[in-house]
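Okay, so here's just one chain, in structure tokens, the form predicted alone.
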Amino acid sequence: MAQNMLEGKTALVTGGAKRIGRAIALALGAEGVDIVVHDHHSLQGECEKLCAELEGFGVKSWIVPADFAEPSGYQSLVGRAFQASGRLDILINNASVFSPDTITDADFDGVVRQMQINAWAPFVLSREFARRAGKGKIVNILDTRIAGFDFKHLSYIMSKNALYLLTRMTAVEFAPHITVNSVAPGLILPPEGKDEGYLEALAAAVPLRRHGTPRDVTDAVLFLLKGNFITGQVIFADGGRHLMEYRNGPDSDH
């Protein structure tokens, strides 16, 4: 039987209590990875539910809350994760905010908030992970729209492009003992307040003519974590949607 390369390792998953972060945490737990679950203080109950599910895989889990809108939250997170678990081998930078704004109405405070949570916090976490762990793997969760434009979420797409740039730069800086890669999901889960019909309506514009599932993202994450000769890359888990992104103009609903 092939050896499970991930079993016995420990991962910090930011934004781990909900949506794609939760799916990644569970996929890692199924591989025998102990999980440090980060999320906002307001999601304590969701974190506890996740940890109960992780126990079913026979792995350990810890909850380490932090508010990424506060520098003290993300600056101390890796240290507190090490203190709780004793080790870290994997960092999944998944936590983000997705607030609408446009070129017309974007303001400085809104841009700074999304850049801080979506790009600067993951960078600080990655730098501290590299310093403390010395070796391991980092995966950043991006968005397929980095291949084009999102005129309805200016600050968000700026922040995800910044994280994509940081993925490549830290891949060089942290080599050879740490790999840094990214996964860019497409139509995977509907936005808060929308149902699956929202995804189905947009799926016709995807080359594969369907939307994906969290499994498509977690498969890509696991592939990167199990590889040892890939760094600085982005996998678009989007059914080919990124190939169409440059067709999107200011009035696009994609």
Ligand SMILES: NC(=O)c1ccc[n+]([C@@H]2O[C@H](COP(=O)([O-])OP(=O)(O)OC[C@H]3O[C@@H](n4cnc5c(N)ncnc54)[C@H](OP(=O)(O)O)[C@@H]3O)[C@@H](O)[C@H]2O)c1
Given for the second form:
Amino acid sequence: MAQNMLEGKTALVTGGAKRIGRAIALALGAEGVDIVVHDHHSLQGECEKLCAELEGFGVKSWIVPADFAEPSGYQSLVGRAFQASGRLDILINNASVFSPDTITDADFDGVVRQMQINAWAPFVLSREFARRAGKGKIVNILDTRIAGFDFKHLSYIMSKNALYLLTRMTAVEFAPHITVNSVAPGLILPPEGKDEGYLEALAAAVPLRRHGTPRDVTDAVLFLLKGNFITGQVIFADGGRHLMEYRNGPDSDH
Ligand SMILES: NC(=O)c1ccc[n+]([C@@H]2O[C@H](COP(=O)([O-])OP(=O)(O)OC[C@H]3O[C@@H](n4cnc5c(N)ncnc54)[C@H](OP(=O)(O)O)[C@@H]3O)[C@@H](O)[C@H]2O)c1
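In place of the form predicted alone, output the structure of the form predicted together with the named molecule.
Every component of the complex follows; first up is the chain already shown.
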């Protein structure tokens, strides 16, 4: 039987306590990966519940907090993760904010906030991971909207495009011992405050005529982590949404 190449590795998963990040943490745990769960300010008990589930896979887990709106939070995170776990082989940059703004109403502070949390913090984590680990794998979670425009989430789409650029640049800079890839999810989970109907309504515009599930994202992440000759890539886990011509993004009214 082929040896599971991820077993015994340790991963830092940002925003790992809930939704897609949680699914990634569990998918890695099921492969025998010990998990450092980065937590922002999840609901009481969410992280502990995740750690208990991870224990069920026989892997270890640690919780390390950080607010990516604060430089002190993300600048020290990789160091604190190393301190907790003793090693890191994998970094998953999943945490992100998704706040609406437009060309008309966007302001500097809002742009800086989303750039800092969604692009600059992952970049600093990646640089620190490369410096300390020296080898391993990084996966950045992007968004299918990088393939088009999203006029309703200007700062967000700027930040995800920045992270896409950084994926390719760090892939070159950190080679040959570190691979850097990305997954760009499409319609997977409804934003906070919206229900399944939100996804169903938008699924008609997806070539595969359905929305995805966190499993579609975790499958792509695992594929990238198990590969050894792929770097600087993006996998669109979006049912083909990135192939459609759109101006307002999947969130558009038409
Ligand atoms: N949901 C989708 O269908 C979809 C589609 C395309 C792309 N994506 C991408 O997939 C990833 C996961 O999506 P999701 O919907 O699961 O994300 P989410 O629920 O919006 O949040 C992801 C994580 O980011 C953390 N976070 C927010 N602000 C933070 C801050 N200031 N400092 C540190 N962490 C912070 C959140 O922690 P708290 O809750 O504690 O604040 C949460 O754990 C994101 O990168 C997103 O852009 C998702």
